[in-house]
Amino acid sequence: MPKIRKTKKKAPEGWELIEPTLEELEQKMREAETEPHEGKRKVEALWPIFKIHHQKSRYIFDLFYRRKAISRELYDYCLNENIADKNLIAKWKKQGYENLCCLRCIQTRDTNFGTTCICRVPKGKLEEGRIVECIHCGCRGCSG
């Protein structure tokens, strides 16, 4: 099984507690990358990768900020080793972005009209019964 660590820098105390979960998510990522994409739209092939990337970052975020189960040193180690996305976590700490699915959904340059993605619109402001699906990551609504 491949290791997640990339550098020879020694992992901080507590790494052995989160390593099995991170390795499991890494294995899922490898499966998603090698999964055949025949019959899917070009963007749909990337959706599982975005989802697993979000899960991994959310796992580290929840352990540090919500459950306070890991140390600051271990949290910084995960960010510096790119195990979790530090830019996405930085957005989660801001009001209104607590449930953000990916950074592409808030980048205005990726949309036709210079606005954010449709998944950022609150469900109450959408038409009744309309199914929303983000073209970037497959999210069905991540607004606060």
Given for the second form:
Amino acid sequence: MPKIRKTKKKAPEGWELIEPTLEELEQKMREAETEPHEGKRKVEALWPIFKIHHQKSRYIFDLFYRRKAISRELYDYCLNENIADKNLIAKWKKQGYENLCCLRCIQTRDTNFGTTCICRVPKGKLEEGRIVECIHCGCRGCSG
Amino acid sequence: MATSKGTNNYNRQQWESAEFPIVCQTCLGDNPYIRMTKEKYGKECKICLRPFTVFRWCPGAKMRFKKTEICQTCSHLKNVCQTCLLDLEYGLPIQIRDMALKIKDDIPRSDVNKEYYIQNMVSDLRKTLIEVFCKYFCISKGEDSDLLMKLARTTPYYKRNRPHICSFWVKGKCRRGEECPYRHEKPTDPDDPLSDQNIKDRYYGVNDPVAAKLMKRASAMPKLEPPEDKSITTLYIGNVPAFITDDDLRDHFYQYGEIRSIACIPRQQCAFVEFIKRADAEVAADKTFNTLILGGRRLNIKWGHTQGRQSISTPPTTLSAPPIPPGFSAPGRMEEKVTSLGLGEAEELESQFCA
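Now show me the form predicted in complex with its partner chain; what you just gave was the form predicted on its own.
Let us now look at the entire complex, which starts with that chain.
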């Protein structure tokens, strides 16, 4: 069934061009939500959700800011309908956070010692060739 | 309602709260910069089952996070680290330390008895701490701590802080691969007696396989047997640094008994100490064998052979003393012979001993 609209307004022009991709991403998200948890760690079951959420927001962000392929109106429409996460995009506009994986990883209140997640450490600073998968979103390093 | 943490303290086990953990050096790890979290009443003490303040930290790169397992009261009662339950001074299991220091501890093990005992200890904490101090510190400065010092490690053993074995990898099913923080190594042999250890047994000093292993090692350590010939009262001392003199040796050995004579041969880095009484010599041998360190070197104590310094245990080539001229049965009796034979002979002998 078609996605629930938040406002009564019709979609602005250009919507038909982006709709198929968005529909595909929605479908992926639904699949991720209904996947069984067998064989996965407790935290690992949530990683696909965060990944797809990032992908959706990334798509809209790229279309507007990088490729400039959609109008401001359409972009605002997507943000209002919560197709893309406006808080996450707000971070992407900041220097150093362009590839931020999710908002949980920069939340210092979530950690024991008031630091950010390990995935925020640049690979250069992380010695010993260590592979990390952060527990929040499974990210392998989103800075640098 | 009487459901908050503080209510009904009368005759109940007090929950424990602490400001700083009691932890040994190895458990803390090699990094001097540690971040530690403190959680009030985070877990139950593994021994007395009271909630206590749990401290948790990372003892170094690639180590598992360690946390305090027993409460401070239980660790005070036995003078052990809160995490590894090894003695704070020697790093040895409780069973070995109590055996060597001959400490008899009667902490009850069964439920109500144990609670009652701990409750009493907690209620008068100052008195408890004084008792503990007297038990472990005043005693262990005595002689029996020699065995413990020999058994104790000299450097910290960080292998204890390694992560546990990845049980998924053992089954071949570890999906984490490189990123897995657990060890991908062969697990220890399940037949090995060291693999089933129990925290309660280790704490009460009963049935501890590590202690058993150490005891076997202790009994296998070289021992110095007194010789059968009861008239030998001479100790051979090897590895004597060049600057050690007769007087230094005398200063040390006079505590065991009256010394008949001391002769040292700096060239050969050895010395001979002869006692008047055989019993004194045996005591001296016991106390100094493998323990006496003078001038920075551990002295190698052995029994001398026969009366007089004729043959010695180690290479005798350059050191064979001249055969004792007839009429001399023991160097100790030199004094009376001196008067009868004149000083010349005595001086000659003297010079040969202390060249």
